[in-house]
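Only one chain is included here, represented as structure tokens and corresponding to the form predicted on its own.
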Amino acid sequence: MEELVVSLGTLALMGACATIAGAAEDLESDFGSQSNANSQVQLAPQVGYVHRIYNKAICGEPVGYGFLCASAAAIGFALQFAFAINIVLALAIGSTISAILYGIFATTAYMGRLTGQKRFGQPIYLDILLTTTPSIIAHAFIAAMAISTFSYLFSAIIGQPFPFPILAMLWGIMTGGMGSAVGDVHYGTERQYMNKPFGCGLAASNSGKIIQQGEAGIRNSIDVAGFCVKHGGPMTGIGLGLTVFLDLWRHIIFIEYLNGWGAMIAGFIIALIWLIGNRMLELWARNTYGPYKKAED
């Protein structure tokens, strides 16, 4: 019983770390336009929409966060192994170093992309670079620290056999994928596309026609993150936290039943409940906000 209580307590802490990591990851990608809207932001100057939005898109979010979290965990593991540093301090140092490296990649990506768009009249705004890059580094640090801690607990307490830097890489990939899939509320519902019919998608003729004006002057990435912190960031965090908590909870509780099949059956029931819930939510959204626009011939 004591072992079960310790496992469930660790699981709750891991779920909290995953929730924080998911929210930080989504907001970091919003600061840098690394999510879905990055293609539209890249295209905007070519169709005459010069903007002040930070656009890095170093690579896809899953790959970027896989290496970010793996670097933080590997540095922390090396510091603990070589110098016997407390694991919390070691992970903090590792996360700081990896976040700074991430910020360097973001800076070179931003400068490189906008330099290539000089022919379309897109300037490089140094004030945008200096105000947005620290926000990117700060949110990357939070995400890397949370995933590294979560992975260490997974290995040291729960008993997962893989080294925790490998777990950090795998969960970093999952976090990036979830942030890209769940947190991009600004693709279709945010101001970038608020003048488009609900559910119409984005016609090729509208590509790159982003919204340039904000409430106070020209819009920038701080405004984008300010919007997404209300819904997209929290929903990404909740999604990742529930994934971690429910998946490990059904494993810990039901693995003893039916020679391990109990955990499989519990997982299937949970997935079925979520599938039905998602379908009901989609139907409610369609009925509440109007039918999708039909395709035109």
Partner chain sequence: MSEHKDMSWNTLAAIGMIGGLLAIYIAYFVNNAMDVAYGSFIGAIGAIFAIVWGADAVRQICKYGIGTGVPSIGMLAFGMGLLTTILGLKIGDYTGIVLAGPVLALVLSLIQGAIIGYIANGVLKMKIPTMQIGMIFIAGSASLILMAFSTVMAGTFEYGAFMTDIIGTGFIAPLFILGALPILHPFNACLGPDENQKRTLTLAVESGFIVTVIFGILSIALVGLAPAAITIVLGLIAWVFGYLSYWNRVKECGVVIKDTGLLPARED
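Cool, the form predicted on its own is there; where's the form predicted in complex with its partner chain?
For this one, just the chain is written down, with no partner chains and no other molecules.
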């Protein structure tokens, strides 16, 4: 019984870490427009919409978060192993170093992407580089710290047999994938496309026509993140937190039944409930907020 309580307590802590990581991840990707909007930010100067938005194309979010979290956890592991320092401190140092590494890659990506299309007249703004990069590093630090902490808990207390840098990489990839899919409210409510009708998708004729102006002055990445902090960030946090919590919860509680198959069946039922719920939500949103155009042949 006591073991179960410890497991469930750890699980709650891991869920909390995942929630924080998810929220930080989404905002971090908004600072650099690494997510969905990246293709549009890249395309905008080509259709005449020069902008002051950061273009951080390090690689896809899943790979980016894989390397951020794996290096944070591995450095933490190495420092703890070599100097026997406290794991919390070791992970903090690891996360700091890997967040700075991530920031360095972000700057080279920003400069590279703009030089790669210099004929379209998009200038490199040094103030954008100098003010947005620290925000990217700060949010990357939060995400890396949370993911590596929770991978450590997963390995040390829940007893997952993999070494925890590998767990950190896998969960980093999952966080990136989730942030890429869930948090991006870009194509609907994100500010870049707010003046497009709901559900229009992004027609080719609208591609690259991002919004250049903000409430005061010219829109930049910090405004985009400031807008997404309201819905996109918490949404990704809830998404990742729920994934971690529900998945491990059903594992810990139901693993004892039916020779281990109990956990499988519980997982299947949870996935089914989610699938039906999502479909109902989607249909409701389409009918309520339309106009949704029928496909034309």
